[in-house]
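One chain comes next, on its own, written as structure tokens: the form predicted alone.
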Amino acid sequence: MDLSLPSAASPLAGRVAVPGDKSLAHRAALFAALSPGESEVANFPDSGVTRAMRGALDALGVHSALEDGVLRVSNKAAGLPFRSGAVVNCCNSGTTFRLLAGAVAAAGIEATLDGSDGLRKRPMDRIAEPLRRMGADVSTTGGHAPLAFRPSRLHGIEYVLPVASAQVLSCLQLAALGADGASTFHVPGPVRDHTTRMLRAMGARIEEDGCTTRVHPLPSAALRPLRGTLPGDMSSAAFLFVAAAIVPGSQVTVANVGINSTRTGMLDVLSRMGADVAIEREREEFGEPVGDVTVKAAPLHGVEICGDLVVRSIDEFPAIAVAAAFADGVTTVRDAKELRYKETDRISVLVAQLKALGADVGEHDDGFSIRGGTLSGGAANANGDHRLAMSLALCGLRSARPVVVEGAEILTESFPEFVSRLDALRTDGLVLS
């Protein structure tokens, strides 16, 4: 399928809601397997990577129906309900792979996990050595998947990880619920915390100390069941955020959105460039902040990302660079070399294609540069990722010439309401091909 979006004749303006929050979906839904009872967890999302993560715990035995939204799950089992033997098709999702690993290691079984042709290609040995650590069974190959588990009996560690990474964090987490005694891990900077939150809110013990994290082994009560409603996903509203900001005159209201602060550094990011960015209605749903977040267009400049902010705004960079591919000056990333290890390697991809669209754009080894003004339009490529398809469409809303984004059904694997979602926002209408 291409995507083009013609360019806005009139500003963006409205207020919309976006499907709940995939790193959360995923780990609502693992942990409701974990837990004895019923789970009912409402705006789950229906999409690629959360389909990927349910097919996953219907091949290890736990079964889930997902009806208007709500997710439902039960499990009967006194303890963990995984049944031993299983090979485990993880698709294309890496946060379904990395946390079923941990879950797979506390509850000691044999089970192979494997994935698509692009998540094989993904570092997998950030887990599996501090798993054999623990004294999980487990082998790689050649560091990367398939993943082969065999019965064994965790203990307690403590471990460094190399990299600030929350699925290596919460892999580890989960790992550390089956072992013998308490665990602590030590991060190099901050992470989503999504995993802590959850489980903490479900009965697990879990400590905190700046970077540094306890857990101890579930007790024989386990996990309680899961209720409640996620909140909107941060990512997919950084989409309607980057229009709301490039295309001028606009306002976008996104409701009922996740603020988890280490979720809202692209808000950052927007701020820092001159969007005008408020949040409204803070409160809690499902243990994790929720708000109501306005972005509205202003004239936006370059700046330098790195650090810490790009911690926090990881998933968001494609989007990124389209903003600053329409600002004044030059905007720089660096320290995020964790870029080149998702879906696809997203810094030389992104470059490769923005340079396609006419855009004065440089590589770096941890980053990349955009000069704003520069892009003209023309033909790009998703290149089997769903983040880049829908941040290569956006550019047709300010380019001189069309946009015509190719392989862009892809964007079904995290946000397949994204055309009806920018389409609610503008009144000239979508073109899809």
The other form holds:
Amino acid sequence: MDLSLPSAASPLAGRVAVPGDKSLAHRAALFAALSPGESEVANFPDSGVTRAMRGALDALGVHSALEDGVLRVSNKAAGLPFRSGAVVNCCNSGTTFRLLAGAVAAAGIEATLDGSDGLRKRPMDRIAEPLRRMGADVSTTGGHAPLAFRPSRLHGIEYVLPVASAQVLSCLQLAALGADGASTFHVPGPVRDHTTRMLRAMGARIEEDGCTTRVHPLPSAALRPLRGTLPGDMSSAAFLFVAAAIVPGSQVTVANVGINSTRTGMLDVLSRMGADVAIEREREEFGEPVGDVTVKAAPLHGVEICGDLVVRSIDEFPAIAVAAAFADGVTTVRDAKELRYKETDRISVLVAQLKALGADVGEHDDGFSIRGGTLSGGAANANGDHRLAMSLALCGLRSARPVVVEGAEILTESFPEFVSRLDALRTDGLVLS
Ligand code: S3P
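Mind pulling up the form predicted together with shikimate-3-phosphate next to the form predicted alone we just looked at?
Full complex below, order starting with the chain above.
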């Protein structure tokens, strides 16, 4: 499918909500499947990646139902949470794969985890290696999926993660619940802490000291069920915030969005670039900070993004790059080599596609630089990456000529409501539907 957003003839304005957070949704579905009780989670997003998690849990024998945005999971299995011997297709979802690997290792069952061709290219040694240190019997396919698990018993370890990755930490935390002693993990920087928060709420004992976490074993049968409403997804709202920041005169509010500080790096970036960012009605829901976030357009200027800010914005660089492409001066992103291991190599693919639209972009080993200005527009390709599809489409709001994004159907992997939410914010009456 090709997607081309009409250029914005007048400001974007309004207040919208976005579907529940995908990172939290993955965890909620999986942790609910581990708990022997009945869980009920509202505002559960229905997208490609959450379907991947639910499908994977189905393959492991735990069924869930999603109706009117409410996910219900009931695991009646006595003893082990999962059936043994399953071949599990995690589709294109790295979070599904890596979190499930930890839970499968903790369950000590035989299982094969696999996924799409794209997922098979992503690095899995980063989980297999520490899982083996814990005693897991797991083999990779040259460091990649498929991963084959055979029955094993785990012991507690102390481990320094080589990369600041929430997926890897979460995998190990889940495995540690099934070990026969406590485990300590040191992470080289702050990563999203949703696993710690949610597992604690379910009864797990996890201690945190800066970037070190210590996990005490807990049989999954002792995990309390989950009940609550997921906050809106900051990673989806990010596209609406960038749209508001680049279309002069705009003011957009996303209500009930998750504002966990490990996820709000892009708001800090937009604010440093000159956009007006305000958070109101701060509160806590489902053990996570939530608020109403408003972004107002203002003249943007280039900034440097490096260090911890990179991890706090890790999924938002395609969107941030769009803001940078319309900013005055140069934006430079460094310390971001992890972007090369996402759904695509998000450095080289992003650079190539923005170039195709006329941007002045340079590639670095660990990031990129963009000199902002105007974009000529034209054709770009999503390259099988949902975030790239939406970001490239946003360029069309202000490009000289229309932008046509080929392969844009991939956006349903994460934010199927992208076009309808943007349409709701347009005041110029130019909608796609
Ligand atoms: C995620 C962690 C991040 C992020 C991904 C979701 C999670 O990946 O990019 O979209 O839910 O834990 P890494 O842990 O590989 O950085």
